[in-house]
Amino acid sequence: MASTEQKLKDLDRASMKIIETIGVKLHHAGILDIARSCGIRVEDGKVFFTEAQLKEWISYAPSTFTLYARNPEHDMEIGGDRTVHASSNSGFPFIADLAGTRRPALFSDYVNFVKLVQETPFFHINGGVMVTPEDLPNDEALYPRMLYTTLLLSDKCLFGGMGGRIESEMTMALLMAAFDTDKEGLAAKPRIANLVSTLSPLQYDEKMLDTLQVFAEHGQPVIISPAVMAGSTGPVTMAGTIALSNAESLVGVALSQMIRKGTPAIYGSATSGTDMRTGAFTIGSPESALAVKYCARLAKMYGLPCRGGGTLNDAKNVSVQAGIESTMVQMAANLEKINFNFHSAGSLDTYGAMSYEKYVVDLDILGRIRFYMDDISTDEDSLALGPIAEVGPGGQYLTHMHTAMNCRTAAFISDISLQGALKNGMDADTALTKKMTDKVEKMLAAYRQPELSSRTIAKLDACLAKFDVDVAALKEKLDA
């Protein structure tokens, strides 16, 4: 079998040919024109780069850039080999029960979850539209109502939302009032990043090129993400799946840049397989693995910050099915140091519903693979040599000054998992449900909403007025 390296280089071969003699069709005459004034051979809607253009284009999007927040202490460098999670799910319509019961999600629960981010730790990146409110008007406002609410309950990085150019120019004029900056302010310090979704195979709507265009005009980082499925929208074998999806990423991630220069520009892929049983899209595949693993590898070869993996999983509720397909999808997200992991927590069913529950089993699953990443040490005093002495062969350490030093520190502790004997005659699975249910409600009554100073939100409510939103209504919701 070939080597890794080799499939790297054949993925890469691959890649050129498609993009070099089929082309991606872009439904966006301006940036066609866009193309055709850089060079780029454009025919029939489609760009075809040589090999040369497509890398010398995607060489000016930086390897490293940082995502800056309202409180400094949540800005995020991404790329090297660092990792850092986002659970700004993307417009989920449902909430999910335990029974996998769904009901519509509500502007509430979309507080609930901004709520739960900011009182994350793992997490530097709210918002987004982790769930779709039915209560909120479904116009070309409704991001931007949830961008202003993310605005004022947090203090985190910002993940963008759904929608194409009136949308992206609502989201630039709410964060430069919110950062009393202008557009080369927002350059200069990037505060959001966005979702650019393909239209596989081997296409760009006009909603996700306006969108592209909007946040690389503003210098916000884009996140190039086709989601190919293979046996549908790709060919059935993931290595020409992946050639696919390479190509479709790096073909945005060149257009980012002929918008502007040096755009930060995220390789990603939400590229997995097709259940050909049903035609029913797999994310909590083995396939969904591998496509995280070449994603990762692909992106530092050419030297871009890559996106790809999270609690990914195809379960109807919170079940065994939910955890082994999580588990396996973020746990190869870690181990190839994706960049940017997305969906990190709370989603079931293929994208289709939000949980309570499966957000702080999440919880537990991120640090579980945090404990087992940060590997151990060999100091001294980890070591224990002296305690090892001391108590000898036949011993105990359980009342040992070592432990009692060492014992909140040194092992994990988890706050969903069962451990020893049962209280009060509880069965398993209401004492599993119940350490849930407590983990979430502690959460939510912990947080506390970070300062905002007065002016900055008097410019919010005029900026939304200006949109025609009934702000006041909003903020009525809001305090409900």
Given for the second form:
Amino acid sequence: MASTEQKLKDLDRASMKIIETIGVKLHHAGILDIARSCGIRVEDGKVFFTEAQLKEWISYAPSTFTLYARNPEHDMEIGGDRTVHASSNSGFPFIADLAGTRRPALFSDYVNFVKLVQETPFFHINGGVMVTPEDLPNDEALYPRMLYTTLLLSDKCLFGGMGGRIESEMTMALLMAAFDTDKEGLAAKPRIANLVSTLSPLQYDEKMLDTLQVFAEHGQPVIISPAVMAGSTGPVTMAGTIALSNAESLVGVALSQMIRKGTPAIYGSATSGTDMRTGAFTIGSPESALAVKYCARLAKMYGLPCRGGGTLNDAKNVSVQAGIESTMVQMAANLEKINFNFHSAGSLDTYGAMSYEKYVVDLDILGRIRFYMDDISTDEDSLALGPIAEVGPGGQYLTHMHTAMNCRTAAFISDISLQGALKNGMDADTALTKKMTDKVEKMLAAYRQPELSSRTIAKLDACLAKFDVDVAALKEKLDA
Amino acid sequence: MTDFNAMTEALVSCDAGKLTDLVNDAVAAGVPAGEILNKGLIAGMDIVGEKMENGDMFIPEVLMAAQAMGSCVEILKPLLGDDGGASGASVIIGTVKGDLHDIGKNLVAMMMESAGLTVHNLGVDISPESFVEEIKAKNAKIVCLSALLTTTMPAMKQTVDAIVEAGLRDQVKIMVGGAPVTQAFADEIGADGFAPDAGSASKMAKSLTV
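Given the form predicted on its own above, what does the protein look like in the form predicted together with its partner chain?
Now the complete complex, all chains and molecules, led by this one.
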């Protein structure tokens, strides 16, 4: 078996061949013109980079950058060996209950998830499209309504929407109003990151390229996100699919730099497998974990920050399947030091639905993995030679002061797992469910709205009104 | 005596060479083309469909079987009647305006073709007006609309509305599908059917044409 280093070289070689000889189709005349003006060969709507060209352009992307929050305590340093987490955020149209039964997501669900994220110490980025509310107009201002809501309810960094030119321009206008700045001010202190998904194999659609263009022009971070499905939108063998995904992601990063050199660009992968029995995308699989591994390794080889999942799973409900799959992929992300760890809490059913219960279960998974990653300390107090001597052979430690002093920090304390005996009269399923629902309720009850000046709110109201949004109706819905 | 079982077995085992030989032998022996199509090929694809539903055949294997069947249908076509051998109704299928995803839709098209329907695959990013024109041009009995994105689901309703406005609603059955699509959504926009996967979409299309 070849070494991992050799495999990375093999993948890079394959990707360069794809980029040089097969090309990537861009459904966007303007971006093709930009590529042409940068000396890139353009034929039949496809861009063909030489390896030297590609590697030069990606070298302009910063290896680390800061995403700024309204509250500086939530500023995020992205890159290097740090891992920051973000909630699941894929425009989920449904909420799944414990049985896996789906119902349409509502604006009230969106508000609840913004509050939960605000209350989650793991997350310093909020918003995006954690759910697609059925009861908001599905028009160009759908996401701007959600961004407005997030700006009112949270002081964390911000995540973008579904994309497209009009929506992205509205987004920039709202941010300039919120942070009392202009285009260059935004570029100097990036506030929002957004996904730029590819249309695998080897294509970018117009909407995503419009998003890339508007975000890059404003110096806001873009997360290039191929989701190649091995066996359907990519070769069935993971090596070929990863090479394809790598090619797509690198071209996206290069394009971001052609639009504006120095734009923060995250090399991403949501690549995974296909269930050959049904044709379904499988994101909770070992292939998914392998894609995460090679996403991190390749990005670090290229000197780029990287994005990968997450507590990914294909389970229909909060179940054994959800736990197995989510933990495996999330563990891979932490071990491989994925920088922007996306979809870290809340989703079920292959990006199909959000779940309140899964959200808190996933926080528990993140907590226990962080505990593992933090490793043991071997300082004198942790080695505890004093207590060991004092207790001696045959004694016990429960009554020792060292235990009392450290019992709240030395072990991971789960909010979800059932440990110890069950209370009388309660069955295990009921007890476990109660832990989940209690945790959700506790977090929502603890939520406090961060301050935002009335002047800023007035500016946001005026900005949103310009997009023909009924601000009063939105506020009424928010208050309800 | 023609061994239709051997044909279905060759189809199920994706043995295109053997299937072609068996079909050619049957034609040479004077077996009516329609009988070969129905008792050999379509009967075989029914078994393939069942095996796929049970997880016993994988999608790529099903598609290989469908391709093997397709090449044999080409042999039979000149010998069949004016309808080119299609025993089923005319179906048009496409991904709605604004959406470029087509893998699931293509899978549905292949399964429907294998079930004997005459499928016209319009491609992706199809406007409501184009669907209406194609219904007229192809005398379609079934229209299948596909969308992967929540943002393009409204285009499904726009397409249904356009079909109603064009006065074609009574002529066609409308089916919808795609990852975010549900039965409730199908009901809401006035579609006749929703199928969660390619196999059941094909079955539903056949049942809607009966």
